[in-house]
Amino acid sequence: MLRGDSENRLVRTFRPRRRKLGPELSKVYERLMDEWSIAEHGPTLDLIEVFGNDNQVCLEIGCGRGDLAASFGPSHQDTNLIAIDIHTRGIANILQGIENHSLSNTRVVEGDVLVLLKRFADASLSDVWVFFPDPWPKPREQRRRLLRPDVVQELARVLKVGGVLRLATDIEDYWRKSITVVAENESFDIPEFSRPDWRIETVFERRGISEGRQPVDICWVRKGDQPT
């Protein structure tokens, strides 16, 4: 696992950018985020417990505006989500859409995925999606992208065997060096070039569009060296 004698000293992976809700959205908040979501800290889950079955579970780990998981939740109902970010609002939408929707296999997490991870038994996990991660370009900055050294180790601990890490991103410095750090790992087979399609176009995606920069979907699957 991740260690670390404090989290402070955990290499955070985002910018805060705390933005006040609006009063629509802060009820939908304040109604629904103890139902709906799991705690960043804790002891290890029983996800069957968490969501009443013992369907897959997949984890989007920064879902911005939440617009792909309320797109998933409703036409994948055989799926369990969780959907995790640290800014408030894509979890607020991802709560309108379960109350809208009527979901039971999506709930949300409002923290840092490094914490979160630490609660997840070995071989939990289905999927894991990193789409669109900020990209801290600077080269001094580049110790805190999510696909890291450390950061796949643990991902690699909580996939199944056969399950899949995704990654979407427009940039090419990023996906690059990712392929190089995921292959490091040898926990996973070969990448593969290939957008699932329930990958909705989100908002982060369709400005990197407008400004020219392509995106690149990858998955790696987890090999079969651990008990599932």
Ligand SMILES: C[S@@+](CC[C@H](N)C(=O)[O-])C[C@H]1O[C@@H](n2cnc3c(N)ncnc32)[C@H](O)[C@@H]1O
Second form
Amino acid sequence: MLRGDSENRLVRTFRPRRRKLGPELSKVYERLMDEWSIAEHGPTLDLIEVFGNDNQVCLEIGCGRGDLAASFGPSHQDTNLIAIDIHTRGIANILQGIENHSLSNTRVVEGDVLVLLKRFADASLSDVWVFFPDPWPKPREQRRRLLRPDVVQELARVLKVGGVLRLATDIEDYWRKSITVVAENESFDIPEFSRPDWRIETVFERRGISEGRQPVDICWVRKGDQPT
Ligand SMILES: C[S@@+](CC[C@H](N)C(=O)[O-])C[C@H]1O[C@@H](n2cnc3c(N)ncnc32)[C@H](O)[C@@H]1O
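Same protein, different condition: the form predicted on its own was shown, now please give the form predicted together with this ligand.
Complete assembly follows, chain above in first position.
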């Protein structure tokens, strides 16, 4: 069960921001959103129906400008990808990539992953990626971090046994605490430090490097039985 505040709203992991799309991206968004998006609210998703195949499905949480999703889809045609962010610009960029490359393996969600997660059946995803999540550095804000106990529990539910949870961050406190949070869940094997070759460097990562921070990639394999 995901954690809510005193009014039972989900504890938000993002800062709301409204930025208008330019005329070109607006047209892309209008033209393609209906066909290639999944709604954040709704009944349990039948992923075979969504993609028209039973290939494995990865979820990218917080796709930002959409650079990774736009590059992953064309080079991994036998893998399905759902990319989610609450910010429209990255969603529109991915839609543009879907059209440019005639992709059938990529879908976007404009919304909050804490809402979307309820739409996934148990053990329905093979990979979940959390790349450069909002750091929420102040101690009183850390309850807003994505890799917190209630969210990790929900990720353990939706991941198949043998599936992988991946984190990349350049905030040392974030990855160290994430290791503890994931270990406490007991659904994952011990963490491995490895960067997948397909994880391209994003603007966000580049900025951190230029400011002297080093990215760290960690992955955890979902083990054992699914939680009930
Ligand atoms: C710091 S950015 C990193 C973006 C991208 N992964 C990269 O590496 O460049 C974090 C992104 O996570 C998104 N995000 C945070 N919480 C989210 C949530 N609950 N649902 C969907 N997206 C979320 C934010 O909107 C933001 O775009």
